[in-house]
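Only one chain is included here, represented as structure tokens and corresponding to the form predicted on its own.
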Amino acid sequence: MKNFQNRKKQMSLRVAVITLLSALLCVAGLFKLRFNTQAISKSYLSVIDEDYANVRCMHQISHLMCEHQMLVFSHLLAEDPESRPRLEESASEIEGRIREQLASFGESMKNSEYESYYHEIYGGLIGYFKNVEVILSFSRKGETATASYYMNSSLKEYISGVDDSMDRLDQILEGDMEAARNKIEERTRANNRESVAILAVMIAAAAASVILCTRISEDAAGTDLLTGMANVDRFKKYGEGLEKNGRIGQYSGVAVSIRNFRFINQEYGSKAGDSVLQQFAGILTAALSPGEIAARNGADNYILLIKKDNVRDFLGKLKNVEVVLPGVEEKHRLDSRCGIYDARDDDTVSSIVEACVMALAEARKNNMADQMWFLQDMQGKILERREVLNRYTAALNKEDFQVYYQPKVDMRSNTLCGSEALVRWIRDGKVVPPMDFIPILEEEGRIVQLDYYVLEHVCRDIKGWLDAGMKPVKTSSNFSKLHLRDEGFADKVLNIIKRYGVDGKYIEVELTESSGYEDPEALESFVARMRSEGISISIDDFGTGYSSLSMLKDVDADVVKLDRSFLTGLERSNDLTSRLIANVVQMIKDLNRSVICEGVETREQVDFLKGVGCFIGQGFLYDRPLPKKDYEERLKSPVYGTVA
């Protein structure tokens, strides 16, 4: 970032020198404009920094509140009374951290126009903690019913009040920051217009200034704003220049990603994550030799062109890297993974990037390999990826994608009670497994078309079954988190369902647990719209991500599907795993959500799940995903006999 800022200053200085030599009037005008821009920008940037800090503080309080609530839940559900003191100690420690954040937040909001919101939040939290003490006192005495009553009658009201106050203030502060950004942009545009008028006084000075200002604009357009390093566009232009000069074969492409970066973001916050990205970008840039380039390729991914003779030395510089995390005294060791490809003279920059990214993907699969060189057998995977993308649209149009249905079973009566719609690609007469094309379509952002395609076929099939006098069961249809970027997502889903005249009670929209990472507000809005139309919402893969408790708290879903990994742990005869599953199931049911477990493959798993109160299962013990014709037979004979 500093290098980028230095380049901008150097170019601005050249403009000023040329203008000064041509006309003092021009210099005076530019100085005035620059002074005004800095003063205005500094004022509005101060507003943005302060509001951003307050928003981050509220998010931290909200995160800690979720942890505190979980401990209160655990206290009520604890089977062993001796574990309760430890839970209370943990809750007290988190309460202290919340109060520290609250004090810092209050100091920042003092004498501001939004101070009243702070008092609402403060009052709500104090009331919350007082009620928690009452609830814990009943829980210690074993009066769980009374404690639960207090939790439902009063604690929920305080939590809701605090959340509402934070949401309102969050929206206001976001609006303030957006307004400040607009003011900066507006003033910048105005100054640009004035600059043109002043520079027009001297033709020679204007010509020189325009040339240099163009270079500044190109520099900015080719720069990643967070890290200050090159972006993908500049990287590609640089690589294309090497191609034209016949020098591309002298380089190796290197794709780099930071290991466990999501953990850093989740554990220390996005501000710390941004700092790590900036520091790592500086490390990569400092390791370059003349004629080499590094660019950020989104998130924590970077791509580089390194001269072949320098590759080994460069890779050595990525070992034992340390960064400083904001608010953490000790340095943090940063590990990375690399995919490397030695370019050939006939390569393009796109093929180089494709190859080194493929090698990086292989490195991710092999936890023992931090640095993976592109091997020739990986070429087949690149060709497969291209084939998927090239044939995808035609396959949709020809309906080569077929919808299969995997039954969901009420394990108490061994009776079909629902199903999940899954897609299979019939290509050249063979069934292509979903893992061979779903991740590729997800990465390319083209999965959204397939999701709507599946829902349309589900609605068409349900309508056909109803017309034939068959009784369908509720069917869940999966949707990628990419849909949440589309404001018309809910309308598109509802339009498909209404087009076929299907009652919403037969449809369930299934979203993965990770859907709430990027835009939780969009997720909550979508869920609310679906439920208002009588369409159920299911959270898939629950327990595999960082946001599990937040999803339960914030998303008003109907069904929570436990990931199959829970049962994998159960098979290791881990008593802790058994207790964890039991408590998770109970917690989900206490929140008035239905619970289902996928990956059921043995009778022992069925017995355990029924024992902890999870009565709906899905897995190979009952049925694999069935093509439409076989599934219709299951609809006609919904009882599984003595399977479990």
Ligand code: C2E
Given for the second form:
Amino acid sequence: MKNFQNRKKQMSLRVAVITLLSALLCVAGLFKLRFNTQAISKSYLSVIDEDYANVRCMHQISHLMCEHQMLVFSHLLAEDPESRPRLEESASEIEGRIREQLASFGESMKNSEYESYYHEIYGGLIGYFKNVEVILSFSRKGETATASYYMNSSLKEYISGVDDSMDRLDQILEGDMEAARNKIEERTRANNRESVAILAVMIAAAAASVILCTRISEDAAGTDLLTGMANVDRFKKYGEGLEKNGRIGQYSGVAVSIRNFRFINQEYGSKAGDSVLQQFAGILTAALSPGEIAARNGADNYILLIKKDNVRDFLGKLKNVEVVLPGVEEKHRLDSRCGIYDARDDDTVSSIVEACVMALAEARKNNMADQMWFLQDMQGKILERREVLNRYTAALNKEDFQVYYQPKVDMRSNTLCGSEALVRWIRDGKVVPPMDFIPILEEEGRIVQLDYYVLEHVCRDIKGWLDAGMKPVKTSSNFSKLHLRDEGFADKVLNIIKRYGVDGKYIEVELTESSGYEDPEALESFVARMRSEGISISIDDFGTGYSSLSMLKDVDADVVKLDRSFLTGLERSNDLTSRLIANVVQMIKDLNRSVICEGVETREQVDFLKGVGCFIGQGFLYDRPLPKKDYEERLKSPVYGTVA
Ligand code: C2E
Ligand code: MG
Ligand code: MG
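Given the form predicted on its own above, I would also like to look at the protein as it appears in the form predicted in complex with the ligand.
Now the complete complex, all chains and molecules, led by this one.
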């Protein structure tokens, strides 16, 4: 168990680590993508911005230079000499603006690869302004021809020099911007490729973590929570693997259960029971050889696949097993029972489990047997079991189940005083007795529908008899202990009785005692509810279970039905048995319960029962369970003449 707890912790830790790593990877991937995008826009956009500002600045300068030249021309061509100072003023204002632009242009060119162009432009412009001074001085003096000469010669040269430099720089900057744009595009494409790669890694990480987590959860889903060993699902998967590999025929299926486990649970408490289950799981697992598997199959049942050659050894290891019970100093010897089936090559894991579980059930029935090998006649039982389960629901719907009635007789007056409803399955024209299907339905938890079906038919029949003016007697209906797991049990019984408008005095609920009750509180509250509604309760088969006396004390039943085995015991008679029956009858009566004896077959038994104070009997001496029609005849003539 400790190991299992550790494994559980390890599993949670692994899932947490995988999830954390995948999350971290995803976050890192997202950051990387964001960082890339930011880096691209920052580095290249600033280059483009700067280049663009420089180009704009040059365009501004060349625009202002044009204006400046126009003013110089106007100065030269001015007809009115008075206008020249205004023109000079404008020219010097534009010159100031050009110099301003030039200064900021110079600032941004400083230390750049383009600085030499700036110096060319700067030199050209300074030369230009100096020449303009000269030209204007000639123009002011009216020496227009000389001024024009300077203008066409040296000034033009400066202008074209500046223009050339600016054109070249313009082209270079345009080129740079183009290159930056191309680089951005390239980097964006690379970034996209990187994004796809990162996304792929993230998807791969997520897929890996899903696969890992699924494996871990599959591992957990295949584990029995109490013992930490495999559960039936994992066992079946393992067996199916062997089937596929064609190796299933090398194995034997072994079903194991602990003897008297219920006793351990009741005597030492459920915690001790759990501890025994865990210790025994450890013992079974330790007894395995490589390639074999052991699983818990609910409660104290285990199933195993053991290699045929190892089976004897394995069974030997289950002898003299000892476990520790909490709070008990001495070790407790644990006996187990096994059902074994040697698989054939064409077996499936399900058929193997079915066969070894069936062998175990046989071992259980034969109280002396610890180990029971599957016998071929059990095969018939398996087929019968399948037939029952496969055809059950359809049979209920088709009303193939018939209710028979067995009279209960007051042995003093030889008159009918009650009856018990006993179900029969009419299958393929044959009457199938309840013992052939009720235990199977009970084991599979499917009996409850049938019990309600029978009660419903009982109510319907009683209503019919009353409507026909007949005098029905109180009729008991059998209910499996499985009903007590359903909180609505009492309501369902009462609803059926009410639906048919039958007085509760005609109905009795029989609860079989032999298999023991898991939930005494549910039983007590059910009994109390029924009694408060005027419906009587009987404890069936009294004397077959080991908790008979406590049942008698704790369950407030109206009637106790002595099991048939009391009478068979009487046949092998000795005085002790008769005294025992006499005392049991007396005790039941002292507790204010009525007593009835099942299985009355002989006149001697009647005399004996009457002698010990048990006056109601049910048995073949009076009537077998009768089909409805025959029972109706009995209702019409309720006195037994011939047997008396
Ligand atoms: P049970 O409730 O103890 O019913 C009494 C059984 O003893 C009946 O068997 C009856 O036929 C048999 N019996 C009665 N008198 C004699 C006799 O003198 N000698 C011998 N040898 N047997 C006698 P049956 O009808 O085969 O039913 C067997 C069991 O099946 C019942 O035992 C009851 O536990 C169960 N059963 C029958 N009908 C239902 C049902 O509707 N629901 C449930 N849950 N169980 C049912
Ligand atoms: Mg009964
Ligand atoms: Mg009985």
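Positions refer to the first chain, counted from 1. Take the two forms, superpose them, and find the largest set of C-alpha atoms that agree within 1.5 Å; that set is the rigid core. Keep in mind it's a predicted model, so treat the numbers as computed, not measured.
For Pro472, does the CA position differ by 2 Å or more between the two forms when the superposition is done on the rigid core? For Pro472, whose C-alpha is compared between the two forms after core superposition, the shift is less than 2 Å.
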